[in-house]
Amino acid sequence: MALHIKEEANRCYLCKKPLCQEGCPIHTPIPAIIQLFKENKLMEAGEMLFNNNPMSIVCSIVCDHGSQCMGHCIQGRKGQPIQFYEIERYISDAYLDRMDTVTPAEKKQSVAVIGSGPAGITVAIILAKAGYRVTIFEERNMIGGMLRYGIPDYRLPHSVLDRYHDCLLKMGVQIRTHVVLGGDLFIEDLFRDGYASVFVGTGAWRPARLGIHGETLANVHFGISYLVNPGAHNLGKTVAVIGAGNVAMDVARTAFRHGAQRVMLFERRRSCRASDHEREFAELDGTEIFYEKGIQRITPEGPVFKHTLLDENNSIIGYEDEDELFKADSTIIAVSQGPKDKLVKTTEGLKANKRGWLLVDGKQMTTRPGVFAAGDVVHGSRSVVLAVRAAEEAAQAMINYMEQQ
């Protein structure tokens, strides 16, 4: 591996005006990094890397790199592109373990994080290395949000989650489970207790409801909720998922893992909403996809729907007479996911927008001063690295907030 991704490192021109870095949500330094990898400088490598983005490992393992690094890269014009990607993910898992996690001996104010995704793992991570004490607030038993229980474990493996639980607590980070804010506690008693700042990540976990006959049998699941624990779905041979965005390609994929024979996806246009890798890994795997079939009902027997008309544009302008049903043993919807609405229900003056969304200014920070936002609780369902992006953005104005209080 480390002779490939040398390899690799070498082929890459170094541009002075690198088209990869400017295709990284992020604008992750890659020749400089690449420069660091080199000469030999891991460790160096390895802290640009994290200090850029704190989630780089997740983002070497999960990001859409054909469309944002890799599919950039000037070199992917004639023949094969750089993959970065190896490089990173080579670089920052031997960094994640051997860095210097000493944070000042002086504390600063404290800071609350509600929930650990990756948007609350990155404010924590930030917050901690300026001096904060910072207490992490999950309702789950183990941190990770999405990453840990709505990515599957063989896309990404949840021992990289563990070890970033473990670099929390040798930051000094304090990492509070089991405990809903806005059920068990209330962001009112985090500004009780003295919190100076409160961070909401907590992603966006509701499922969204088709609102068909037939939603209420047995047979039919969420698909988030599928992909908690979908060792405790008893799904039959046959499977058909209604959505077509990585989530659905999510749960396509780990059917198959957990005793499927036959998984069917259906998609109301003509194409899908997921990235063309996840598509081909769930093509490879062996999902069928059908395009241009709009859901009616669910029925036990399994869903049924009819051909979509489509204009030019592929919007929907109408459908086709004829009902058809497809057999499955079960019905996975998975169409998308809004935020909870505990928080907006329990806590004055914080607000959302018609679909659920925290409102946030130009800062990140929410209608209630002192409480800042980012990641999908305020834009939806969207990437690891922009949840990251925006996180960086909040970490550093919960900061400037902090200091001019």
Ligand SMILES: Cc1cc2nc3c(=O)[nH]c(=O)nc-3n(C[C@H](O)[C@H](O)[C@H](O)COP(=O)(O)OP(=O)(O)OC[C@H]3O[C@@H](n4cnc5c(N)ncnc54)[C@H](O)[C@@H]3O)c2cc1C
The other form holds:
Amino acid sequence: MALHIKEEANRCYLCKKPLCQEGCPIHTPIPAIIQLFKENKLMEAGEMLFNNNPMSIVCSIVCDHGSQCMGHCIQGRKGQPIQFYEIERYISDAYLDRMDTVTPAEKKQSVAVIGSGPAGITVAIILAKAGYRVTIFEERNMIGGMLRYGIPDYRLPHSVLDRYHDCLLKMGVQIRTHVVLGGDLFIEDLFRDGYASVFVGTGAWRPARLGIHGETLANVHFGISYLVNPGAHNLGKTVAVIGAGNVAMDVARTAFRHGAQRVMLFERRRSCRASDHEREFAELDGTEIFYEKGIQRITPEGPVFKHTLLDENNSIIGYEDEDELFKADSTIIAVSQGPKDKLVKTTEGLKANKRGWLLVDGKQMTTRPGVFAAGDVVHGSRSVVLAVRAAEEAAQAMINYMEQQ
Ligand SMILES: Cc1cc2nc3c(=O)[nH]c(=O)nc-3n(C[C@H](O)[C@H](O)[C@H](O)COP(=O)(O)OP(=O)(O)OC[C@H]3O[C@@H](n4cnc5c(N)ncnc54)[C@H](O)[C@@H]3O)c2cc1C
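Now that we've seen the form predicted alone, could you pull up the form predicted in complex with this ligand?
Complete assembly follows, chain above in first position.
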């Protein structure tokens, strides 16, 4: 492994205008990091990575590298692009446990962070390093958000999140789990108790419904709910998955790992929304993908489809008459997610758009002064790196806001 990444680093041209860096949504300074790595300055390289992206180890594992850093590497035009993510993973892995977690002794105001996904963790780290007293409020029993309860452990070892937990504690961040803001406690309670500002990074945890007959059957489940605890479900041998995005691929692959023998995945159009990489792995695991199948209803025996009629733009223009039943022991709906509305309903002045995503200004402040937001709850269900990028902007805006208080 070490030899391979050394070779990979030596292959890099260290371009003056690095396309890989441009292709990275968070503009990781790739040539500078590779240069430090080649000089055996591992901790300096780690610090540069961490300061640019506190979730760099996670991104080195779950980002869509083929369309980002690696996909933009100039060497990929004629041969093998540099696999920077392997180098990034090695450096960030070493750095995470060895980094300096000392924060300023003199503390500034208190900040509440609601949600401990990548957005919440990023804000907590930046503000703790800047000397603020940070408390994370998390609904579930462990931190990590979709990284722990969505992305399966075989893709992202959840032990990484335990290491973030330790790192946050070492930085003095307080973590209160098993508490729902907008349910058990309210944002107004936080201001009453002296928090100078609040960050909302609550993600997108409401599964989209299909609104068809059979959705309430006992052998029908929602994808993100299934992934939270696959072992608690008894899906049987044959599983039907409705939807063909990245979540659907994770559902299919997880079902195989929990005893399913046949997993069928159904997509309305001619192509999947999932990245090629995720689709290829799902197919490698044995998932059968059926295209041009429009779900009509779900029966106890399995889902019923009609063949879709598509125009040249892949838009649905109608359905064939005939119904087609695909026999399955259980059906999982994985068509998309939206945000829950607890905070909007219980916080005066906090507004969302029609689809439920929180409204923010150009500096990530919501319509409620002092409350900032970023990540999936603002821009919809997207990716870790985009949640981190927006959370970094929010953290800086919170600092500016609190300095003016
Ligand atoms: C199955 C699946 C696979 C994915 N795979 C990838 C991938 O391979 N690569 C990639 O880049 N992205 C992937 N994503 C997307 C990525 O995980 C998300 O974009 C990212 O986690 C969003 O971060 P966040 O911090 O905004 O929200 P989340 O990660 O959703 O975290 C929100 C946190 O807030 C907590 N919370 C919610 N409401 C409350 C409340 N009222 N009070 C207290 N706490 C609350 C939640 O419990 C959760 O811990 C995947 C998503 C899913 C669902």
